[in-house]
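Just one chain follows, in the form predicted alone, and it is written as structure tokens.
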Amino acid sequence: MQEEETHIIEIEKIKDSLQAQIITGNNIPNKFITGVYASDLMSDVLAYGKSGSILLTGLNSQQVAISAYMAEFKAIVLLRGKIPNDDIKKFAEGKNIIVLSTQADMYEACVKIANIKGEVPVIKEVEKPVSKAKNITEHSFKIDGQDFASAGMVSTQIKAILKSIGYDSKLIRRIAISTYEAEMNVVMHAKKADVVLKASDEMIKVSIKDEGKGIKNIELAMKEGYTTATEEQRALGFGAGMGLPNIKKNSDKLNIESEVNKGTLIKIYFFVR
């Protein structure tokens, strides 16, 4: 069994350093984070952010809160004095995500956090064995294209189902990130989609079949940085060309079938070890 040392920082110290306002999560004392990630690109957050981190961002949309939840972040700092709306606050509170607001910009916030003084406590994380499902379960969902207000809700439900079954948290995180990226692709590029989750002791499979414009060149679409997203979609923090690469990175097996002007079928497999 491997042990990994992790340096942690109290969120209270970050709040004080940034002179930040508490939006959600009033019980900040004794809360801590294990990393800091600053970005306005949510696909980058999902691809490179580490669980237990705090997210610094200038975006102020529900996708920020959902991305933080999928990536297992503990807190969000909204920069330049931005205050989230009630939907964002409700989602964050329901998922126990702390939200702060600071007048600092991204550069200033990063510098201040890097200069936090005092001893940094150390904890040891012990690798835990994978929990397995006791029964085979299957669930179906629907996604509507261009419905950005509800984008991420299917992935949120899938994550909740897997947590209730008792799968390992690291496995659930990989599945949540993959399904969220797939869901956002549907919302941005398709008319609608049917989603099927199948989970057993050996494997978890997520199938997403959409109706839409399809993918002209799958090999090109799999390259990091390639995107056909609009400026409006990029303003939400997506469309950075990391969607399909993120799914491939987090899954054990990925199959994509697509027909131009008809739609795409994505099958994502995760092996329960």
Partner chain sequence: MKLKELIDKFELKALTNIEDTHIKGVYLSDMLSDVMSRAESGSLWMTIQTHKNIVSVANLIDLSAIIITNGKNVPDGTIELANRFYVNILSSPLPTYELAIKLVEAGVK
The other form holds:
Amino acid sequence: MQEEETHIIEIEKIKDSLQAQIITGNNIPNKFITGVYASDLMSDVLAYGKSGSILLTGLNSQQVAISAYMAEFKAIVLLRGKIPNDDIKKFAEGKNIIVLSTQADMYEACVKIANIKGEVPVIKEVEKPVSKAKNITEHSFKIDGQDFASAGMVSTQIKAILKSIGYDSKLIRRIAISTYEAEMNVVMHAKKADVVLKASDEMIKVSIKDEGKGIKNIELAMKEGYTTATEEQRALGFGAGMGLPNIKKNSDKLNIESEVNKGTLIKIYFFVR
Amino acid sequence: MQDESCKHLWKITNIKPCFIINEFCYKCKKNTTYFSLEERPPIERYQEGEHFWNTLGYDQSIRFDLQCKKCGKLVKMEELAGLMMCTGCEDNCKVYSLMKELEKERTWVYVAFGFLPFDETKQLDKEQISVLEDYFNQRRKSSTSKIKIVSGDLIENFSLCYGNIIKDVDMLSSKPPEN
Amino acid sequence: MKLKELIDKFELKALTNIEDTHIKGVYLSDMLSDVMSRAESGSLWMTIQTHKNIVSVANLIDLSAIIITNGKNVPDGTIELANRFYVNILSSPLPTYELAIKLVEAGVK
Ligand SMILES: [Zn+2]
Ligand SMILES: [Zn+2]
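One more: the block was the form predicted alone; return the form predicted together with the partner chain.
Below, the chain from earlier opens the complete complex, with every other chain and molecule after it.
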């Protein structure tokens, strides 16, 4: 594998160069980031963002904070003077995500961050010893369709559970992203779903069983950028199945069973190595 | 100061992010759209008199007004739900006929449409349409092409039109963008 | 800078027919409403959106080109529409930020 170049930038310097204000995370020690990612599309952030990065975005929504957490971003810069609401602040504070707000737009912010000189010495993260769960642990959750207020909360809980067990952080990130995609699918397209998390020292399995429109053509839905024919159909729920390519990409094994007008059962497997 | 002789130079103002919500009544089959300035799209089923409204979908969009940089004249665009680029459709579509005519001189036709149902809501008036057209053409300073904006009234059946509506699809979702 | 010069310099892939033009600034956003209300005419627009809608916006504001970042696949429908409306679409395998800072270093404003 090719070694990737990491740039370390102190958040204080980003704050100064963007004339930004710190909204949350003022008391977090070692405020530095190891990468920059600029995007307004959270699917993109989940698919391509690297952990430890700072996210530059013009989108001011709870999904931004949740996506940043799932993709293990260290900080978020809200562009063009956007100020997050209390829900976002609370979420970010609870997850130790630093949120800044600046008047700059995306290009201006990129230019200014690129011009920050003087890198701080690379601080190597100490690999934590992986302590695997000895016994199988099982947790179950419920997701309500159309409940946008709680969208992302089940995957947030799953991530917290896996963290407390002590799995490898890269593995947790893959699980969190896959679960989040699946959860959003339920919120947008299904009535409700039951989620079961099974974690052992060999494998982690997340299964999501929803009641909803189902997926007509799973093969087609697995293709990236899959679309349904018309806007109307999409509005009526035939867009279900989006996000599957990203789940597949992040998991070791994916199993989908679906019946149109009944629902879908997605089983996502991750091997603990 | 509003000056009747002013050759207005428009700028965009009062930009507010919002959602455009599409609701459908299962009882009377009426289809409505409206703007919501809430932080989250209000997705709900509710009863309103004889209607049973269900959310069909929503997209992120913006509201804005236009103001003259010179004389300060403000033209509100409250009735504007969106802009649609005509990409050609049925031969009897009035917008398409106009487009075929104007395409030769590289003038592109956009439809400024109001909220659904079109026959019950106030659509944009002539002044709003022409101000909108002037605004975009003024913004395209050195351009070799032009914009023509027409009213949504020209379209007989909106759901049959192949035009391309400018809006942010799926911004809040984690799914790959629609292709 | 001219568009064709930019294509060579940054190894961009042209996905549509290219009409050479002057680049007058850079605009980054994945929100169409944002571009519609704020981007300057003649700008180079970098985004990961590949929906047909991007053509309607680029044409309305008369942007010099759209660069699709992250090497994202652009659907044929979008390319066809862009060719019909003389909208230039380019592609780069780099993420938006990485490409943006290369432009900065090269002095594209
Ligand atoms: Zn005036
Ligand atoms: Zn038409």
